[in-house]
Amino acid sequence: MNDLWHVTALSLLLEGVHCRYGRHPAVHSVDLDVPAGTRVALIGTNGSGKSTLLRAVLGFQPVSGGVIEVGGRRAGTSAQWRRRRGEVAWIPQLRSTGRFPLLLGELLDSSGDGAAARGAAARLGLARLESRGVHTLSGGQAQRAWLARAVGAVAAGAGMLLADEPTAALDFAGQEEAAAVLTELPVTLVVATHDRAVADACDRVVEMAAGSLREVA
């Protein structure tokens, strides 16, 4: 990645985090301390709470208890959440491509550094697709598009990347390439994944099971 990027990796601290869906606990008593620059793979079965935990860091999922800090700061006000979402790049889980009104080029430009995002898109095989609607892309192409956007967000200054199953729709070669791009970024990385290539490229592996978290390696 570009050595000229001025990126400061950010720490992540979760203490006693609880999340609920109605009356049902989805995440309970989660503690996780991730020093700045560490790469963490978050594994576990579907429905174990991985996506909920990542979304809670960005404020997309309400927290019913506990503390979440990014770079030593908590978020509570609208301004604080806006700041956090600028500091933390995000690759959402893509269950289907759906109907997304943006063109690929527009999605890349929304990263904050369109040039870096477009460069990453070219590396990931999307160079001639920028005039295509995101909703017309295959699942694998859409995942590459969001990964390229995340690269642009990091180039724009985000010090952390949260990624939710970023390689699920990719073939083996695509998974290895995406893992390389993810782990080259000079940021703190927390990635929910079933992909061995991604997990093996991380510094730590933690597992979610029935809403709880435990260290694996």
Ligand SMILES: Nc1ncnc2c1ncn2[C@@H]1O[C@H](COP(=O)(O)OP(=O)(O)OP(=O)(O)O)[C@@H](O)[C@H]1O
Given for the second form:
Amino acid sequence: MNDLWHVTALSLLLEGVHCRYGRHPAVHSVDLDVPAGTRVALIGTNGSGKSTLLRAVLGFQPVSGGVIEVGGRRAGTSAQWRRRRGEVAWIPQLRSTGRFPLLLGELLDSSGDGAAARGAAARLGLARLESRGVHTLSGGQAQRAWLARAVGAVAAGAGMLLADEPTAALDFAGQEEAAAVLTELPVTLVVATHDRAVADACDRVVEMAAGSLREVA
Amino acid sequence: MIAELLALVPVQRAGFGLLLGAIALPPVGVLIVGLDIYPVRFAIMHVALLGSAIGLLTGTDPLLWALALCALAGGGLAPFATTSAGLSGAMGLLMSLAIAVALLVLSISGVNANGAFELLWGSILSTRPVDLVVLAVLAVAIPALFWWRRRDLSLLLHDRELAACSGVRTGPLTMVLLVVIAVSIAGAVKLTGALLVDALTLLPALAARRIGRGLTGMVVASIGIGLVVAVAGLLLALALDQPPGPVLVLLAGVIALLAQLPPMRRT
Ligand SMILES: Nc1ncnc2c1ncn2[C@@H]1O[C@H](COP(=O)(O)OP(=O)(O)OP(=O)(O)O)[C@@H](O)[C@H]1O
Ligand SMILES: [Mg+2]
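The form predicted together with this ligand is what I want next, because the block you gave corresponds to the form predicted on its own; please supply it.
To see the whole picture, the full complex is given below, headed by that same chain.
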């Protein structure tokens, strides 16, 4: 399927990145250089700052210091952030969002390539659920839906995927399928995970501990 | 007897205004539910009161002042959507500030405060042609906005970050929505009075939430419920010879309540 896509994987560069919540520092002086096309597993204990770091790349978490570049470009203006969010596909950590009804089909179409996302959804066992509200899906089904959406976003041209514990709610078969889908994508991948299988499928493993990053393997 | 009443011009105007309101206002209720900004009604009413006071002070139309100030307030609130305190906190502040300034304006101008409060007690039967024009514009513009931006709106109301990831300009869209909400509430206050504004905004939206699927389904359902409430409510009020406002609210409340009931078992 890769050769059908005209995707250019993008590099990620973090230099001295700091994030804080109020006075509480959550990410402390993080450096990370990920060449285009590399797959990186981001591990670390609960509360070590993985989600904060990934959200900072997308501009959902303000950065109090340091530099973040995707494909060699920084983001500052709202137009630049919109470009960044088009270039970087995102699977958020499972949370209870969506007070408001959104249909699964609408979630898949929002990726920018509804056909690819729907194809991936069918492969992940969501074929007949497209007219269901996202809030009626089980935790694992919702996670599969976001994975399928990420496939659509990559098909639509995203060159990087940031995935925040994308297999945490999946059953055993689902974890394998998801790891396969994730690693087949022709993009740069940074995946926060507690899942051995996902970490093993990556080229590099880095560990967050109390807001700081270190190389593991 | 109802036929005779319906032949009266104020009653006809009231009916027409209610129909327009029933198209324009329930989608605004959907926005309020979706953005989770229930305090916006009170904040905007207080701003409308301030507008009304300025109108009295300057001898110009209080409704137009109310609409203009509310539009400004709605736009000014938009930047708070991304803060951790959210929109509701900012709205509480706005509400207190607006009422304080309004009271000062009234006191300085020496106008009888009752004149300004008349806006809040607005009655359907006192609907004027200019009110109808405002409502007609809203009744066209609001459903059109929902249809035109339905994809962006479903994403934004579901999850701001999902919308941002999907190329939606969340900032400008939020600002437009808040202006629309503010102006509509100001217009609705004139129609039903402040205390009853929920009859055509929030209550149909809450009822529709259980009926409609997805955003478009919900908006269509809310307008349908709004129309039923408007027509049945006005006729009922005329038949009972009671003020339409409370009858409308009671009717809308009953429908919203019925929609919350669990579906009947079929076995
Ligand atoms: N909204 C917030 N306000 C205040 N503190 C926060 C907020 N979100 C996270 N934190 C704190 O920041 C730190 C890092 O949180 P983060 O969510 O990045 O951890 P994580 O590594 O993703 O953890 P997990 O494995 O549980 O997902 C934690 O100490 C957390 O308590
Ligand atoms: Mg996390």
